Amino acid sequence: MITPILHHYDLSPFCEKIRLAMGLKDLDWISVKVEAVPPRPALDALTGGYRRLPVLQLGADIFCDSALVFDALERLKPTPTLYPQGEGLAKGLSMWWDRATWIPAIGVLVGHIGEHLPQAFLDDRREHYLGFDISKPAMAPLLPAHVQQMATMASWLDSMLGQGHDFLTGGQPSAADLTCHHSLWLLRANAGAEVIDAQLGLSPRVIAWMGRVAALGHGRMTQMTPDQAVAAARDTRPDPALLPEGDDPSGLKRGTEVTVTPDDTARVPVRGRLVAANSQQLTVSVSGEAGDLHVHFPRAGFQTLPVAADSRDAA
């Protein structure tokens, strides 16, 4: 089995849920630490410029977005599964939580430790994610609303756990648990568990559930530098077995030059040639410093559009 390479940084909650997936699956993996704020030249060489994290590398196959990273790990090691109750429930809960809690969680975090965060980090998240500088005094009235939103959604987790199971969708942990854990983990790890538990009114059930999720651990990690990861990609070829099967439901044809762009935040397009696509996943080819790569994206949460003829001519 190929050893997965995870490009990540410590503070990222989206990276934390993938680290927990490594633990759930009891995997050996390679850690490549990257900067929280671009530039990230080695990672850009692997992804074609995709700016969000985490990114998973399997040789010359690069998987973008945590939802697709879950799927890649599931294929790499099917048991124990990330989807014990099926993919639909876990993926739906995960996408809801990611999108619903991102801004309020950052708001609560900055309310507690904003003065300790580098200005470059705040500026970057304002420009690419939030649309405003939440650290400014004018934003202070929003902070109670962010607390309220996080408290409301945490109470929904309590309701799910009130069905008598140890985890959100049943007796076994799923991708939904790893996702819904991550925003609360971010706040408790950086602002203090007792402070956040009291402020958000986290129930004993939610706190105990967080302990069970954290107990999954992070698997067994070794280190690699970003340049070594680029070399590892350059020294191999993409695996055709990792391509999605089927056809693109919107009618895009293989070989079409396309851009792939997140539809919510960090809307930086990746440009490549479509290799394969179906309703769940697509793959584009990207060539450059890291060699000939296949870069994989989920369909949910991304826009894939053909490159206009005049744009191709200009390039």
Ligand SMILES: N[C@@H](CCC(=O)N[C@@H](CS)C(=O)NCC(=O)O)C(=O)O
Given for the second form:
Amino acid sequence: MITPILHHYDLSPFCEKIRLAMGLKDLDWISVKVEAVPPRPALDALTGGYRRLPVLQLGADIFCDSALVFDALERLKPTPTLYPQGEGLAKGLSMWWDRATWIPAIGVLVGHIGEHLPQAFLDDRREHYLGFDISKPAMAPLLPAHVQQMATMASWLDSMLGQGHDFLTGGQPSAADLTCHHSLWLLRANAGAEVIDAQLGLSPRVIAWMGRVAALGHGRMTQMTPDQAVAAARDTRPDPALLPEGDDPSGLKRGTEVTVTPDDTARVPVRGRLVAANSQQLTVSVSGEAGDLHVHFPRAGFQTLPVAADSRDAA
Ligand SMILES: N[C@@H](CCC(=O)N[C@@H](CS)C(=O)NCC(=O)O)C(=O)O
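Starting from the form predicted on its own above, please write out the structure of the form predicted together with the ligand.
After this comes the whole thing, all chains and molecules, with the earlier chain placed first.
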């Protein structure tokens, strides 16, 4: 089995869910630590410019977005599965949690440790994620609203756990557990578990579940530098067996020059030639310093447009 390479940084909740997936699947993996704020030239060479983390590398195949990284790990090592109740429930819950809790979690975090966060980090996240500088005094009245949102959504986790199982969707951990754990993990790790548990009113059931998810661990990792990861991609070729089967539901033809852009945050387009697509996954070819690569994206949460039709490109 090829050893997966994970590009990630410590503070990132989206990366933490993938580190936990390595633990759930008991995998050996290679860790490439990246800066929390760009520039990251080696990562850009691998992704064609997609800037968010996590990114998983299997040789010259690059998987963007934690949802697709889950799928790539599932294909690499099917058991234990990330989808014990099927993909729909785990993916739907994950997308809800990622999108609904991201801003309130950052809000609560900044309320606790904002003065310790570097200005470069706050400036970058204002521009690419939040649209406002959450550390500015003018935003202070919003902080209670962020606590309110997090508390509400955490109480829904309690309700799921109240069905009598150890995990959100049943007796086995799923991708949904690893995802819904992440914002609470971020807050508890940085502001202190007792402080966050009290502020958000986390129930004993949710706290015990957090412990069960954390106990999955992170698998076994060794380190590699970003430049070594680029060299590893250059030394090999993309694996055709990793391409999605079927057709693009919107009728995009293979060979079309397209842009692929996140529809929520950090909307930096990746430009490449469409190699394959179906309703779940899309692959573009990108060539450059790291050789000829296949860069893979999930369909949910990304917009793919022919270059000629992408008005952002012409602007
Ligand atoms: N939908 C994406 C979201 C990832 C995301 O927002 N990552 C952020 C925060 S952890 C990030 O990489 N920020 C760094 C950057 O944009 O440079 C996923 O699930 O992977």
